[in-house]
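Okay, so here's just one chain, in structure tokens, the form predicted on its own.
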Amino acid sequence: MHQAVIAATGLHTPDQSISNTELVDAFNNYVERFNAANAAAIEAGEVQALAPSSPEFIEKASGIKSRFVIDKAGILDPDVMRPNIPERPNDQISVLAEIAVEAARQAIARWGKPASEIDAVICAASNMQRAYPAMAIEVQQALGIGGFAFDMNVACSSATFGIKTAADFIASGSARAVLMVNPEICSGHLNFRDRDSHFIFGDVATAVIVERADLAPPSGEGAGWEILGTRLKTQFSNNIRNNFGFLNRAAPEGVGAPDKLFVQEGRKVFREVVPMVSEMILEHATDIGVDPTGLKRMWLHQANINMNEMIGRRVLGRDPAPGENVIILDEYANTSSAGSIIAFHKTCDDFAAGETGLICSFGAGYSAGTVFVRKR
């Protein structure tokens, strides 16, 4: 059995970014266009009117301030409201492979050493842009990797079950290192005209390498992080639902039902997820042996503030001292299996030897994962 590491990380932050301000005032003017076209059959009591937004809503009820996207000018035009993302070619690289590629040469030339030393792609998403071939087959090809790659998708835990399936792996002897991305165009799925959810994601791509840890540096820059222990839960839950696949094609009146686009009940989620997260986070650190008040750092997944600072007190039995658990909602949004791969990347380096810290994932399934680490 071989120890895992992970050896380096990448992360590639599209061009273009909407500031709550941008985003309103886009949704207001939707939203006054379509009470005023509606007026008669609101008054009859017929159509429920439209309700405004404000960016001072958006920042209380997510922590989130701006986001990263592919496509600015769509999602801002109140006639179209959603990213202008061309289709390519088949002989041309595909968006979201295009992206990853970008994350996955950070986290290789942070690594030092050829991409032909890694064995196997793992692409941990929630937004595949297809359902074949393989983006990570795609991902393989266009860096000259040998070896096996799939795709995985348990939304927006999909990096922490990519970090553990590379994990295993390294274990088995099935590879020497393992190149783990999470590219996501979430905007993609995101219904721009729903009040209650339509400032939550953003475009992102991160990339993360898992390697032997006989093959890395025992210390120093390189020597990376070695994983303390792995651990996966799911549990049924409708409550994070999007209906929109290929079967669709079937019934083609329903593919602009709400429920073809990201749809949740946010309040029920987290009373639900908050508690069941905190748990895990707790049981898992007991069964290795790791005091969770001990952690320097928390890397959660970055969906809602306001579940991030309550799993934060949980987990440390007091509230964070500033940087011990990461937010880069207000930056970022919630950028799904990404988030706390992003919140690794931008706040690990001032770790000392022998320090630990905790990436953390939940999202819709119900699923969950956590990866404790300790500085090598």
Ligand code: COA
Contents of the next structure:
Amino acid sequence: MHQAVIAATGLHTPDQSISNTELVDAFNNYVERFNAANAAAIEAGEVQALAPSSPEFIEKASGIKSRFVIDKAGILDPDVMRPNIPERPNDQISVLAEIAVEAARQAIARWGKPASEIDAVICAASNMQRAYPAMAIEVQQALGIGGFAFDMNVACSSATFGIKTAADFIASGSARAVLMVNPEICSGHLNFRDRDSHFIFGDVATAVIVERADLAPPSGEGAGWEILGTRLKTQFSNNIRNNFGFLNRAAPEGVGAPDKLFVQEGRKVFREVVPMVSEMILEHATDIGVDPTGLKRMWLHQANINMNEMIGRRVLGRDPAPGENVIILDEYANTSSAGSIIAFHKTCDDFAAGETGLICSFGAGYSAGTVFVRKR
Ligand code: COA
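Same protein, the form predicted in complex with the named molecule this time rather than the form predicted on its own?
Shown next: the complete complex, the earlier chain at its head.
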């Protein structure tokens, strides 16, 4: 059995962003038009009038102030309210693979080794843009990587499931190094006409290189992070669901079929996922002999400020000090599988050898994954 390390990470952030005020202005414009167009039916009690959204509610309920997106214009156009992502010909790289490659190139540059030393690529994300060929194989080809590649989808937990899969490939000798990418164009599956959820997600891509420990420098620059333990858990729930699929009707152009986009029972998710994840973290820590109160930092899935703070308190047994429980969702919103990796990528550089941290994700399924790491 080989030990695995997280050797490097990369992050691609789209160059366009939308503030809460901009998002709410577009939503409220749509609401006004809808209510005006349906005034008679609303008056007759046949149609329910739509209620406006508010930036204050969004920030208070979620902690989100803005989100990055790959197409701002389409989302903010009240006649469109979805990103304009033109279909590309088959001989051009797909948009999901393109942003994954951007993040991967950054991770490979930080790693400082040629891509040919990677033996596998995993594309772990919430929403693949097509059935096949796998996005991971497209990324593999674009980067000149050998070996094998495949896609996997465990919703917001995809990155920790991907890291564990990579670490298991390393342990068994199937690969020397694995590239795991998380391209998340969440704006493509978000219903921007739904007041309850139109603010939740943003777009981004992250990349993680998991490598055999004995191939990485033992200390100093490039030594990486020893993976102390990985654990996965799933438990079926309909409370976060998206029925879009190849056997179901296509995603709607307009307001029809909202179940083919993201839908959730936010309060139930909050109530059920917080205890499930907190207990899982504490049990896993105990089982591998890590003192959770001694963690220098937690990089949790960026779901919602209140959920993250509650899990942070339960794990540390006190209010986390600033920076201990990293929050990036104020700027990025929920970026599904990429959230915990963005947090890790942006705030892991000040660790001294021996210090420990936790990457943890959770989401639809339900699903949750924990990855305890120690700086080498
Ligand atoms: N603008 C203004 N008001 C809004 C609104 C909006 N965009 N959306 C909802 N409201 C109103 C509701 O109408 C309701 O009003 P009422 O009390 O008069 O009936 C009130 O705000 C509370 O609505 P509710 O849906 O109960 O909000 P909430 O406080 O539960 O917050 C979430 C909603 C989604 C932010 C919250 O449930 C949550 O974060 N859950 C965790 C789920 C999660 O993060 N999932 C991501 C996938 S992992």
